[in-house]
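Here you get one chain, nothing else, as structure tokens; it is the form predicted on its own.
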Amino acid sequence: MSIYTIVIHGGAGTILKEDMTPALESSYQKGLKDALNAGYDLLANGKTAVEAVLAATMSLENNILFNAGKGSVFAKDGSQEMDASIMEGKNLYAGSVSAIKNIRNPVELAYTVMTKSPHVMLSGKGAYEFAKMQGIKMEPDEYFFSQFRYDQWKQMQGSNETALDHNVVVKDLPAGQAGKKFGTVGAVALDIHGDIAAATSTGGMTNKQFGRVGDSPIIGAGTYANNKTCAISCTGHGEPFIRAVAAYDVSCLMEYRGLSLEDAMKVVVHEKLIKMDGEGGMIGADAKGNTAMVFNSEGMYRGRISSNGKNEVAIYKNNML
């Protein structure tokens, strides 16, 4: 029987056990497991890798703990602008959306761009109009409201500063409760047909302005999939990941230098990105069933399930739950 597997992430950054309450840790663990199961159940029933990463990423978007979909941070104008992308490795088809508002599941819209349009990337009002035409589920502003995210934004309101998710110390939180966390979510998967896929979704940066776009919706930077090499989903400080063309560079190292999936990911995350002051990580899978979760930060919300018996979730560095 062919192996099938799925890997997910829910953000990377300064995530320390001493800053985490047992209840919050349990909530994050449950959110990761729910997303894994959403994708893995589809794979176990013969569905495609694309369907699996779509379901897993949507599960994370629906969880207010993660900076994507429902839990997205506030931009400078008080809105939530979201980005997402998806790619399949068999034919190199991809779909992406950027700077969209009021879309319940941005990754679903990215998938619809890939499957129902001749384009790869749509943004802003055009993406919204396309979503309406395709019957994509929308939500009012209230659906996306989080008091914690709002308090982050209010503390920065009136300044030109931006912050990566929890990198705002909100005054009424305990010391250390708001360390750096890059809240992008994503998934990669291999199905029984031997095909791989990747998806990524994010709410971006708190107080972002000028229509700032990170790596998540950019094919080759935050997301990439090619059956010949790998499927990659990234999380971190988007600008260095864009400059490094991080996701595609893993594929190039595998294709042109013959590196393994994990070794290629380590070169990009621990060498190339660090030289650019790029903090964060990535998850990967290849068509042989190999998976990897590599990061250069203090932690990364992550997990994987495989038909070969591997089943794990983790939050902290060198600490599997």
Given for the second form:
2 protein chains.
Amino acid sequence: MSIYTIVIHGGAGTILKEDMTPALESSYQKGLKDALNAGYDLLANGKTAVEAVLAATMSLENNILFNAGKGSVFAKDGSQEMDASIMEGKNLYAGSVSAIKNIRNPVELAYTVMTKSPHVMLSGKGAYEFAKMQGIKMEPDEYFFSQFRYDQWKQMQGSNETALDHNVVVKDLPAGQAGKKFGTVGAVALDIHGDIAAATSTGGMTNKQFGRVGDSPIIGAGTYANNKTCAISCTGHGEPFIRAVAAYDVSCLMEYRGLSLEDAMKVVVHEKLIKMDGEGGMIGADAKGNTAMVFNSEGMYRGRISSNGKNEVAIYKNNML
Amino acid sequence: MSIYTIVIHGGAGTILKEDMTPALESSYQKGLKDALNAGYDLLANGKTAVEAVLAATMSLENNILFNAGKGSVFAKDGSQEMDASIMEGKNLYAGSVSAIKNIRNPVELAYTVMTKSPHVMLSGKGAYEFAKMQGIKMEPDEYFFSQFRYDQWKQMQGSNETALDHNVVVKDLPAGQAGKKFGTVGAVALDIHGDIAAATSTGGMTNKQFGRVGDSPIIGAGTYANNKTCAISCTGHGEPFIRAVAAYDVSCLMEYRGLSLEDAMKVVVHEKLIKMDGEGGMIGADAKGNTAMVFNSEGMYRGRISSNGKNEVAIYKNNML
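Could I have the structure of this protein in the form predicted together with another copy of the chain, to go alongside the form predicted on its own above?
Everything in the complex follows now, all chains and molecules, and the chain you saw is the first one.
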């Protein structure tokens, strides 16, 4: 019988056990498990990889703990601007949205761009108009609000630091919310039909300004899927991931050099990105059922379930799966 | 003595000699020569590849005949929204802007994002605010206006077609303006120091809507530069170029498979993009002084000058250089 599997991440960064309470830790674990199950249940019922990554990513977007959809971070002007993308490995179809507001599930809008428009990438107000025409679910600003993201932003705003400042450490916040984190969410999956897919969604970086776009909505940088090679979703400091064309580089190392999924991911995350000061990580799946979760930061919210028996979630570096 | 060289393009598409008047043809040739010289003069004086591609691309932006900067096409709402990007091969630094208005030279703003901000990609109003802070030259809407682009738009607007409709042929327009064209401009160069760079700028596709972003501002898709491999600038139907991660794929075929610049470009343009219905082309240079101009459309405005004696411009398929 064919293997099917799903892998998710909920962001990478300076995630340390000493900053976490047991209650918060189990909330994160529950959020990861819920998202995994949302995708895995579909796969178990014969649904496609793209449906599974969509469902898992939406589950993470709907969870206020993760920086995507509800609970997104605040930009410099106090707004919550989100980016997302999705790609299907069997036909290289892709959809992406950037700098969008008031969309309940940005990844659903990216999926709709892929399936209902001739475009790959829509941005800003235009993406919002397309969403309205397509009947995509909207929410008022209050829906996206979370007190701890607001406090994070207020503190950074006061200090005049930007979220891309590598030395920023936000203090005096609830346990688990201090430190530098790249809160992006994403999923990759292999379905029973042998197809793979990837999706990524983010609220960006706290206190970001000037309409900054990170790697999450960039096909090839934050997200990529190709049945011949791999499905990849990244999380981290977006600028180096864009300059490294990180997700597609994994695919090329597999296709042109013959590396395995995990070896290719390690070259990109532990060698290439490190040289560019590119902190973060990525999750991957291939069409043979291999999966990997690789990061160069202190931690990465992550998990995977596979029909061959794997079922696990993890947060810190030293409980590598 | 080290070779230095510059290659430019002014867009690809259905460019046929029978649609062109001799006067218009020589205007295009002059525009290409002026842009080449703007970059080459800098290279001959020991300036860098990134300065050369910036100058050549700005020259094309300032020329009303090309769809970038002045003379950009009209979006669905009658506005002129532009995208641009630039990348340096020696350090993989990159800058990009998307969905910007009223910026005289979008590629100059992309360069300023690269050199004066911690970001790679800025979009929309935020990019405009950054431009104001940096003293980037602005122009009123009238500056960007051209009658033939306006007529193109009016005709498509009336027909309710979009520019991504592959069957769109705009008729009853001045000679040389009919047919399907992907009016992007770009340049790649190698300098006397052995460094390469690439830049791309566009007004997008006529009658585009929903804040559609094409490949031009996407690092890895429309633009890429890496001293180890190549500098690439693309022009064509943006969506397949994004899905193919076209510019970075050339680099990977060179780095991981050992292909020459031209062979790698041919694999992407004549094999991979053709399979994805991706009409267009690209220009390339490597650090050894090789250059190539490859396209799968009827024509591509293009030219190159090299310190080893090459000096040529061309428009149609059958005067391949």
